[in-house]
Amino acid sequence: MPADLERIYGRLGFGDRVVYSNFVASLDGVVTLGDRPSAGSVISGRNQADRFLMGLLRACADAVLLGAGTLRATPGHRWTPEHIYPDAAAGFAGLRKKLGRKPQPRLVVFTRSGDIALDHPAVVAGATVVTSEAGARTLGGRLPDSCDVIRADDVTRAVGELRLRGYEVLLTEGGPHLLGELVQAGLLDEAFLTISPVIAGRDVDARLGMVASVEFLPDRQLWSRLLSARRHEDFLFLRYGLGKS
């Protein structure tokens, strides 16, 4: 990494082909706040160290993978390194150049139905939409010229097609349903998890944990390995390697 980025975070690197996730969770394991937008910012309190890490992980990636719900819940957002942490824009750009990456990671949006916010600025700027045949028909010719479509019925085929297109290092920032599909398919290699000291609580609205729509324990045990643990004030920044069994 460029020295200015390494001074802040320490050493960081990935293999040539990897899928990794990044989430922030409350102390009690909540990563979403129902239908409320910008849940991550609320849970993290816009913590600057967490935002720096988000930018750094985006800067390492060929593409950023999102579910359509995450896109809708974050109006106006751009999934680029400098959008989340502009103070390190020059360092992020230098890192991407050293890694041989394109100037920005490609945004990849997953939607089976084809129901996405076509006027979202991140879509207008350019995105790859992964959808079903029915979803592709729903989208028709309405996508901006900056966008393209992958027709895939499952996440394994989608990731395979992305790699055929040259996207080898893949970051997902959610939501929990997409992450659940990646874990279920054995595609997730690493998980970055920021533990915020806030307590979110749960009542009647849906407040999901990091993985949703799939269930593993007790029948299937997916143990992970702690690769690193960092602390900034009251926040913990954890990195795990996932087993495949």
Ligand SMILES: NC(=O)c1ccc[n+]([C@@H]2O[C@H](COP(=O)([O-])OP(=O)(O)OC[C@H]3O[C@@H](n4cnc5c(N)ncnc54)[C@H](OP(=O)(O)O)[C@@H]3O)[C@@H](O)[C@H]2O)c1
Second form
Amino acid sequence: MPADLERIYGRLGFGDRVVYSNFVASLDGVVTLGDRPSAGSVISGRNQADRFLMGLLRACADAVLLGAGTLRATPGHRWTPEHIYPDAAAGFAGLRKKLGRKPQPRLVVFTRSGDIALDHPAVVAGATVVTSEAGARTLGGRLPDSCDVIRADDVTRAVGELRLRGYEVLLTEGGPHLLGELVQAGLLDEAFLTISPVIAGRDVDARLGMVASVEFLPDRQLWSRLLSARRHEDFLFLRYGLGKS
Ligand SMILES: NC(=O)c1ccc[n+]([C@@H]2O[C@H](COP(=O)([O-])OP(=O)(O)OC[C@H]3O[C@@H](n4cnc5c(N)ncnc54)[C@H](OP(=O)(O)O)[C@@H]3O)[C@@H](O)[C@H]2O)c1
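We have the form predicted on its own; now please give the form predicted in complex with this ligand.
Full assembly next; the chain just shown is listed first.
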């Protein structure tokens, strides 16, 4: 890590082949707010330390994996380090260079339906779209030239194909349905979780936790290890390791 970044977060590094997630949750475990856009920003209150960490984790990655639900819920966003935390743009660029990464992480959008906004700026800038045969037909030839397609029925095949294409250090920013599939498939190695000191509540909206559409407890016990815990003011920044490594 360049010293200016390490001074802010502390030491951070990853293995050569890894899948890690990053989410922000309210004190009561909520990560989505029904149909409201940009739930993460609302839940973190646009906290600057959280945004710095988002940038830092993006800066370490070969690719950022995203479900179509998150793309739809975040109009106008770019999943690049400097978009989320412009003040550290030079430091992030220096880190990528030092790590031998390309200038920007590749965005990888998962959509079975193929129903994604082709004019979303993150798609226009270039994305790899993971989709089904039906989704590929829906997309037709309409994707911008900056995009390419992986046809895969499940996340294991998709991640395998990404690795063949040289994307080994993979960050997922969700959402909960995509993360659920990655955990179910045993692909998630590490989970970064910011606990925001706000209470979201649950009543009318579907308000999800970090993992959706799959249940583990009580039958399947997926315990993790706490790798680091950092605090900035009232926010907690946690890093967990899953699996045996
Ligand atoms: N608090 C946080 O840190 C945080 C982080 C990220 C997201 N969020 C919030 O989470 C919400 C979205 O999450 P979500 O769980 O509803 O959706 P999601 O996980 O982002 O996306 C689900 C969609 O991804 C596609 N998909 C999933 N698995 C696939 C596979 N194996 N192959 C191809 N496509 C696949 C499908 O798209 P199609 O429907 O196109 O078939 C599916 O409907 C938003 O509200 C967002 O703001 C919060």
